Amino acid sequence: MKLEKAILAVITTDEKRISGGAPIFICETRKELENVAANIEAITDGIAHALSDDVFIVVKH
């Protein structure tokens, strides 16, 4: 099974915002924020992409 088009992951600094089927990181400062993401993206070979300063995703297109 080949996953496509889907959110892998939701990493956040503010986890009242947040809920869903997704994975949820929560992350206590933003450079924990940037450096979760950064190796969930490498992890699972998707792109992360910043939604606001405390909510990040990580995709596969």
The other form holds:
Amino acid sequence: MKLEKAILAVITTDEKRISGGAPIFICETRKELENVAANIEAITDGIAHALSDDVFIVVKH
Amino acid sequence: MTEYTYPIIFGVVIGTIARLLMLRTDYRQYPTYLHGKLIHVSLGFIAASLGAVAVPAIMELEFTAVTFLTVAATQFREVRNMERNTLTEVDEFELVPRGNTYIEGIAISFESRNYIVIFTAFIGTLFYIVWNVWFAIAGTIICFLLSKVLQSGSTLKDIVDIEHSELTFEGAGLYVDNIYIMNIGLPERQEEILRYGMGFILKPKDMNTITTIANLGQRQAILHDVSVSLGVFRDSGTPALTPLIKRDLDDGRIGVFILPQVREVEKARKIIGAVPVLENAIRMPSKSRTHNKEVN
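Got the form predicted alone; could you also share the form predicted in complex with the partner chain?
Below, the chain from earlier opens the complete complex, with every other chain and molecule after it.
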């Protein structure tokens, strides 16, 4: 089976809410969260999606 | 020199001219290069020869000679394959790809135009032999006009109403009118999209159109044509900046989100209106007997 989409990274400021297989990046502030997400988005050619204010995921489409 | 020499020359020449007239380079920019054109003019010449020679063959009661037209058919199917392969290969490197449905449409028209050439040459030569050169010229002109009519299919403005609509964000969700397009997380991306993006709503005019514009190939064709004509604000490695079309499941309207470099609403509306309706996307549920029974 070929995976069409995959979560490349999870970025959060609330470490209680996450665990699991994808690389996780824990940040202190919302600003830092956005910077990290922007960087990972650029590096991996993915798209940063916001699941909530605390959790972003970078997805390869 | 035989009695057939002039009619055959006439048929071949007008057939080739017909091919030249049908070989237009427009905004689709295809075929652009001299070699691509040369290939099609040469094939047009071969097609014209086949059409022209068929008439004397029949006149001389050489009916078996007509079987070589089947060879021609095989040959021109090959043209379609060639076009399809080239365009599919090149499509990978487009910022906004054409999509397979569009490519198939282009490939089919390349094949069919060769048959129009055969037909034109056939009519030209036939009229020349049966009557005289003036009738042949008249017949040719009718063929040219017919091919012009056959060449132009309908465009989107015939089947949908196009309305400009502002882009809005609800949280991270990007919307055109009430149609959800995608989730954009980063505030700076959201700003870029609001600054450079444009939204349009395409309202289908009837039941048949709903299915036609829902076709993914047709939607990709809209995005490709708009991006070719107005430019596109994106690069490789910026998947967040992707023009997209999503559908309202309730009423079949589609929301078009584009990122043009030339941001003129009227121009964009005209360009969307001029997108060809792809033959492969056309559906006619209104022709279904069961459907009509239920409606009436």
